[in-house]
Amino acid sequence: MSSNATTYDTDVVIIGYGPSGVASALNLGEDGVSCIALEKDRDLYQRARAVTVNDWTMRCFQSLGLDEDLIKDMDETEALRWVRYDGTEIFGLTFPPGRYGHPTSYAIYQPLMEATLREAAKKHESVDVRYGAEVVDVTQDADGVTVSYCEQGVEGGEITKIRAKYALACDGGSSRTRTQLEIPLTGDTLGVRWVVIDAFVRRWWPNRHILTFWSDKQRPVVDIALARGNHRWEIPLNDHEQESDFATNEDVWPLLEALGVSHDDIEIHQHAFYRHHIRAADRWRDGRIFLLGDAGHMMPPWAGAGMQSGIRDAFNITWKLREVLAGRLPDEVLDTYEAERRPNVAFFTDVAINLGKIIKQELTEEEQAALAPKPGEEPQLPPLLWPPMLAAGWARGNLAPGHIEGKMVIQPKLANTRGVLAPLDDLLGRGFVLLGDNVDPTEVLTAEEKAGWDKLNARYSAVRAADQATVGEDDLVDLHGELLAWMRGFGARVIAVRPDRFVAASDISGLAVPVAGSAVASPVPAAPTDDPAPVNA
């Protein structure tokens, strides 16, 4: 039933101002979308939940010019291992190089990195954040959503009502939003309840930069360094052990002097409680309401990827708002964030399972030996850092392994025109892009897949070889040959770029813009042999 209501106090409401909604918003405001952001909690969460982001997250940071300001804050991570409490290594592995513009692997310490985030959506004026806005109740027609809320902790308070086009759900892992919506949440969280300790560094410690699984099916233990000194420790209770016998900082001590931590190494400085949930909604999207991060799925941490995975649905969803708002592509390409972003959160959910296995001793000796390399080969590249990939979305093509459609493009440094040497995406924009290689692309297209380019805004650059001379204003020079080996690799001459990097069409399967079904889906993640490029390079 459509409302009489024609009028809206803003284009997007964000429900919940955690990394996901914060991602939202800055996307949005970098694009002048307006959006309107709710946060019932009036500071900042001062815990530390995430540890790390890889390469794919710093990438979406870089296309807001965060990444600079972000990296202050943050520590590459060299490696990891598993050990068993004897010192044994059952398994480690030295980080590759990253592909996409960034190291593989970042420590972070959270509220750091969420300040610098928040901090930088200030300068968006089409972005009104409101702190102590508890929502009370969200009603959509097929015009809009209406969001409710009062002042959070003010008894009988007064309801402000917003009138929104679309909605963002990112009010975590409680969410009331998909509560009333009446979205089930199918899963599992796990019996086990698990204590963070959070401490600051006194001392270095052997080895202490080396992200640690210690492995016993007793006691496993994350043992991971985060950013600016900061330390942690996730450590699981045994059945017999309750909350109240861990009150205070002292009382957790002898679970890390089991570990051979000392009072000189560190000085703790808060520790927390949790279980692990392996869940997930039952639909993403409710007409105009969409659910992001938690409030859509929750997993185990073993894979560093459930903040993570949150970011990435922003990155998602908002750049398809941005195209349906402006009236350049179709509601229907909405439909397209759970075709997307599912399958995603559903694999790094596998991976922090099987990894927890390794974690707590529950693979048998046969998958344990399975983990290491065999004399003479090379380590295979373990599932946590296969390269992104869509398995079914707004994409054109074949998407299975093997086929350059739905991969990620890689972020090798290139030149313009002018000399301006920069990674790929600072020199490509925020939009969509079309390259070819040593080819004008508008050549290659169709005068109606041109017309439907255009229409996006698209940009079209020939890539050349550093020792061609260019030609148009728009070429790039790949000054190492990176890109167009991995463009050749697939067999594409032309490939059609999204603004989240990943290859929308190519002129294997046609240039033609993708329309909802036009790609055929892939039936399993791509595996790293599955890009033509040597993984390490």
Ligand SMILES: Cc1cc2nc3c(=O)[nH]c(=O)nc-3n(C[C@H](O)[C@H](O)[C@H](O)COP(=O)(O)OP(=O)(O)OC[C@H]3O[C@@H](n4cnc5c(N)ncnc54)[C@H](O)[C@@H]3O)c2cc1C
Given for the second form:
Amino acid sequence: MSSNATTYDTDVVIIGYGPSGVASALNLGEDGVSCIALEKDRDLYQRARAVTVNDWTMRCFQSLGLDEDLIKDMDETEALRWVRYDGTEIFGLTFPPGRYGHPTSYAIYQPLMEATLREAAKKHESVDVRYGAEVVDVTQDADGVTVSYCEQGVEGGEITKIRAKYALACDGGSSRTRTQLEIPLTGDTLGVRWVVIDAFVRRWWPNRHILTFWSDKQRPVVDIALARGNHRWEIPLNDHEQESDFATNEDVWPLLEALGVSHDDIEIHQHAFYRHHIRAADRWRDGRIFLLGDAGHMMPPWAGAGMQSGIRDAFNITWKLREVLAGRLPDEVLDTYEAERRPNVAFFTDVAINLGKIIKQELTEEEQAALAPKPGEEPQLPPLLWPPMLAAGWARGNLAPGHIEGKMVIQPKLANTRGVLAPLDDLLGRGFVLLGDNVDPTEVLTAEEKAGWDKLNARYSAVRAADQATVGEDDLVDLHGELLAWMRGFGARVIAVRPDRFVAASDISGLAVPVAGSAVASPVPAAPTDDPAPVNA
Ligand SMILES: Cc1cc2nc3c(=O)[nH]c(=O)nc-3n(C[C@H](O)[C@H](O)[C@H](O)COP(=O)(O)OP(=O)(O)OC[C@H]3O[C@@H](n4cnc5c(N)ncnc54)[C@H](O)[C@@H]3O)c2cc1C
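Any chance you could show the form predicted in complex with the ligand after that form predicted alone?
What follows is the entire complex, opening with the chain shown before.
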């Protein structure tokens, strides 16, 4: 072990091995970047907190080859509904088919999902996970970070130091790293305590599979089918109720009985209490240390986006670290982690707050009326389902609605030149790729632009229609014309796609490799008013 500035024990140290930490380790491991993950707990945390993942998150897991393993412990979610106790529906949402290669939404069981992810990380030689390792100190200098840890629960135990080039603080909402860096966690913690009840299903009841928000000022209740025969209720405690009133599983039964649930329906296996936070750290980068997941931001659960945001943080920062560590991109690119992720997290936080108003029946009459579909009008896509997009960051061009730059490329099934059919990403691999509409992208690039993308080991593929013959070895065939229609809808002939599948540049914006500040930022992730409609949908 070393502690001077010139030698390192690892490239990246990951503090905390929850969803954000393991997603970071998996990505670094997949790219052969060395990392040490330190987790204070010896065993996996068994509480099922997050309940859902969507097609963006599944696409991230697909890039690690894990989507099919994970799906075994997931159930596709068909619909959401917000209903009053008298049975009137306030708002309903049937999930449309996903455009990113996966169904739009899945119910999960978080401990099973995390177990699969941890198991998968074991195959990476460059990933070293140390359990029972509680981080007690983090310091940094111009050349690296020194992280000190001790064996959890062993008072006065030996301190081990790790020297790394960068650190990812994935140590959750009460992040010691964030506190040590004196980064304020601005926002609110709401006063209401919720009891979260997890149960095994004993028999099916009507519409159990439809995620239901029982909407009421006094006792709003979340009622969710989780994967693998689990079910969840989240119920707020009223003013006169204390946590101590619900010390045992038996004590929470009256809350469920009031909802018509009986011992014949379920067996409760755990319950816990929590409060909702609407908070974000004032900065997510401090020198060589980055805050990810709950360490950097927390939102109420109504959009099902808390855990997913941490996973997306990991998928954002890790490819940038890979490129910077390899000397292919400058350190400033790491600043775009916060520039890109913060607006997206703020967007989902707003979505969550607004959805929370429905279940708590806090809407104004105007807001309530706006939820109802207008006769004769196409229903609007609710913000929860707006396509992923960058509002700022490592891209070139205009990131506003109607522009292809900053959008996540759709993922239809394509064929390669040898006739193998697969979802787009499986044909592209994990790196940068330039796609041309019936043209080899290298024919459109200047020599300087091509040199820039060559340095990033980009691949170049012409996308041909199914009634055309392929020309180059890396050509792709757009079986149903969906990808070509999507590009043409924005007027783009060539697009440069980042490893996380966002469009970094197009022939409209200019195809030079982006530099920090080369994009025109959009105020927030915005309504997809000009997003071309899917073909064959
Ligand atoms: C009831 C409830 C419902 C939720 N529903 C959803 C949902 O539907 N969808 C969704 O996306 N999110 C949801 N969330 C949020 C989600 O669970 C969290 O956002 C997610 O778990 C955060 O992941 P993380 O890895 O950032 O942090 P955590 O899961 O908190 O993991 C942090 C890890 O760091 C470790 N650690 C902490 N300090 C140290 C230290 N000093 N040294 C070493 N290790 C340390 C901890 O032991 C832990 O393993 C919900 C949360 C709750 C409470």
